[in-house]
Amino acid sequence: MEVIVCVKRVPMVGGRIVLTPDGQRIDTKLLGFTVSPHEECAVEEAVRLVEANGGAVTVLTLGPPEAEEQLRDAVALGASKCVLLETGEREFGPIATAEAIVAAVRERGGYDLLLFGNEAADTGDFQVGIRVAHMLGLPVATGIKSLEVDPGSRRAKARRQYRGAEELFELPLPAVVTVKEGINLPRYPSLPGRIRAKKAAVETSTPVWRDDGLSKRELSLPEVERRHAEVLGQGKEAVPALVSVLESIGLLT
């Protein structure tokens, strides 16, 4: 069974967000990276139905060179092949991007699946996979919390939450599917994993880039409350300000 699964290399946001001084982009210079939660499950589901039923997954991505790094992640937990669509100084929105990676899996073909995350962790973008699965004219079940694959019957049983039901899809292989974050519970890396990962060999190519109508103005932060705190005093002579401000919040009556 052949599988591959598209990741996207975004920003580490565990703390404020800074714009550069153009409002084009996220500063990232004290900012690490790593993929989506839903496609570190996406991976690790890929590693699973191969365990369970042989063949390789490979790994993509459409990105900078440094974006290596985060296939060779995807590597030390159990992808066997990886590719680069190098970008360069080009930022491709969601119809170049799908349209990319249809040129790449065209280009190597034979994948019976083909797992994306259910949406972009920067950008929110839930285009993606829908539209590669479009250009490809595969089926194509989106929000996926549980996946079932039967390879001899070339099928395949994607199961999502909605509204407060299940809902069942059967698809015939090969088929595209985005899952969430929760379809699994992603392993750590093993020793043995990082030492392979290190000398994975990277397949790197250059794509097509197309304007796809579409312009940034700008990138703009929501507006944030700010809040500030007030020494009310020293000792004993802080403690009347410290009963008015009991008593206006309703602690003392």
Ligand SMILES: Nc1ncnc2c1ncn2[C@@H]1O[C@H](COP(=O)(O)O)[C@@H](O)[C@H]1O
The other form holds:
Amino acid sequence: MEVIVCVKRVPMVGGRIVLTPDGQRIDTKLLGFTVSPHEECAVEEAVRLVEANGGAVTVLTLGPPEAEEQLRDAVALGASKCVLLETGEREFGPIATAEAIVAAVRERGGYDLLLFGNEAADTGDFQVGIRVAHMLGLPVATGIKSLEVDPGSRRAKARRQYRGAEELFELPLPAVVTVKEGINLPRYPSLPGRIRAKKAAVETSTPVWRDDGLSKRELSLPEVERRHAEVLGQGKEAVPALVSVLESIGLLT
Amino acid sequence: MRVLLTIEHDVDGVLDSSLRAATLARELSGSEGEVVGCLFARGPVAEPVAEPVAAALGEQGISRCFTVELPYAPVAWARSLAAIGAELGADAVVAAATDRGNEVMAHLGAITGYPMAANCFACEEGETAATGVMSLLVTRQRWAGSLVESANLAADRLLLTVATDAVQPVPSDLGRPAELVVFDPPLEEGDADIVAIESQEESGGVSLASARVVVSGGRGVGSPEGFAVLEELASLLGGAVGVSRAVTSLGWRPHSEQVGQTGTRVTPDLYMACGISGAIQHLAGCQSAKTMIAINTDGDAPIMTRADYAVIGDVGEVLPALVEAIKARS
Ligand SMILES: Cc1cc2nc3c(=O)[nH]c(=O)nc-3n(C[C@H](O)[C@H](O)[C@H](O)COP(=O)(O)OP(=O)(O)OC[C@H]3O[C@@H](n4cnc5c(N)ncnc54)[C@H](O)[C@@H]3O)c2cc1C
Ligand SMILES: Nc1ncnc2c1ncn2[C@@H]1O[C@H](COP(=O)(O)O)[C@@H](O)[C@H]1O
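Could I have the structure of this protein in the form predicted together with the ligand, to go alongside the form predicted on its own above?
Every chain and every other molecule in the complex is listed next, the one we just looked at coming first.
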């Protein structure tokens, strides 16, 4: 079973976002980097499938040279091959990203499953996996929270929730599946995993940029009302005041 | 502009998210333009559903709506929108940014090769290029609403989804119901191969997404056992338990309870954040709560700039005392 997982490097923002003065990007001077939780789960799902059925996991990312870090993180969890589609100054939109991934995947061939996150953490474009599927002529299921693959019949059952009910999709392999956090609980990297990660070779190529028709002009922070919480008190002493608040909003009668 | 709007509905009628999307679609169409609906239904749209649906659309200023009889097969839905869009000469196709809306519009983008802008909440017509390519200035959510992007969308047909939590619905009553027109989509082989097989089962208890009260716990709750008191409080207040990602990552609680960017979005009257620091990804899921109360040992935690009320203290001390006080009242 050959599985390719696509992950995207994003800044790890915590309590608040700081933008660069030109409003073009998040100021990352003081930040670490990660991938979306959906993608962490996609890596874990890929590793589990390969542990159960044999084969290998290839992790692929399109991004700056530093995105190698996210590839190595995936190796520490059980991926074995790394592909970096190295971009320069220009930001790739979802169509350009999908085209670059498709070119890399076509060149490699021999895959049974392509796993993506349902949406990237930063842009939230909700489409790269679907575009890749169409370009490769493959079936796709999105937002998946449970995946069963039968290597014998080469079919997969993918489940998700929609408005309280369960939806099941049946797909022939090879297929594209985009997953959501909750499909599994990702493991922590092992020590041998970390050692493997340090040594892993990264295949690098430079994809062609193209204009997507969707171009960023500026980023800004949403207008949220910054409040100063009214402190009701310290510890247990605050309970009577807390009860009054619950009464005032009509929760206790 | 002529805008084609995807309408989603359930047994109770047209979804609120579709009605909100109609507001942005109307704005986009402009005073001279028109919004035409497209409603997908598993069976023929006949009495008794047709009447309330047509009335609801009329109240949104939609005078005609195509109905397509299809189960949820995302490619087939997208193919239908492509065909109707072509027949109408639609300048734009719009859907609410629900799971289905985003999925179907992404398929439509892939089928047509046009860009698709997800989670927009405002738009303004830009200049049409000499080549005839239209351009639209869109404002959209990134990082699940923690960041806003203004972007330029340029294409022969503009595809976008609407972040409905950021759009205030403004009705524009036509005073008459929409005319429903059956459309038979020209599907291609395989379009309906990937189709949702739906189960009817609903999960029991108060659902997190629709709970009026959410008692949420973070790493500060300290252990899986620490959640017993949150459960008790939630049940006393008729609410549901929520958690932060720190808690699900530790395996203390199931992911179905996670609130935030990669969890559930909640819109309760009361959100109690207990031992939760207030990372933007967590707030993305709870910031539309009417009232927020934070219980935290750290008076400088980021949650303090979003909460209405705060108790500075240990969850393990405050919550049991609160539960006792509430019980003592009855
Ligand atoms: C792309 C992305 C998506 C994400 N999606 C989500 C998401 O959907 N939901 C989500 O929640 N997070 C999400 N996160 C993670 C998020 O950034 C935070 O890491 C997470 O929300 C932190 O959880 P926490 O507040 O419980 O833990 P911490 O940040 O560790 O905070 C614990 C808090 O508890 C307080 N505390 C400690 N002890 C006590 C005590 N005894 N009594 C009272 N208070 C105490 C501390 O002062 C602190 O404020 C996401 C992150 C990324 C990068
Ligand atoms: N630059 C990238 N490199 C690798 N994978 C990506 C990249 N951008 C998006 N993806 C994948 O596509 C999914 C959906 O992204 P998006 O359509 O941008 O929301 C992500 O969760 C990733 O799995």
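Throughout, rigid core stands for the largest set of C-alpha atoms superposing within 1.5 Å between the two forms. Nothing here was measured: the structure is a model prediction, and the numbers come from that model. Numbering follows the first chain given and starts at 1.
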*Taking the rigid core as the superposition reference, indicate whether the CA of Gly23 shifts 2 angstroms or more between these two forms.*
no
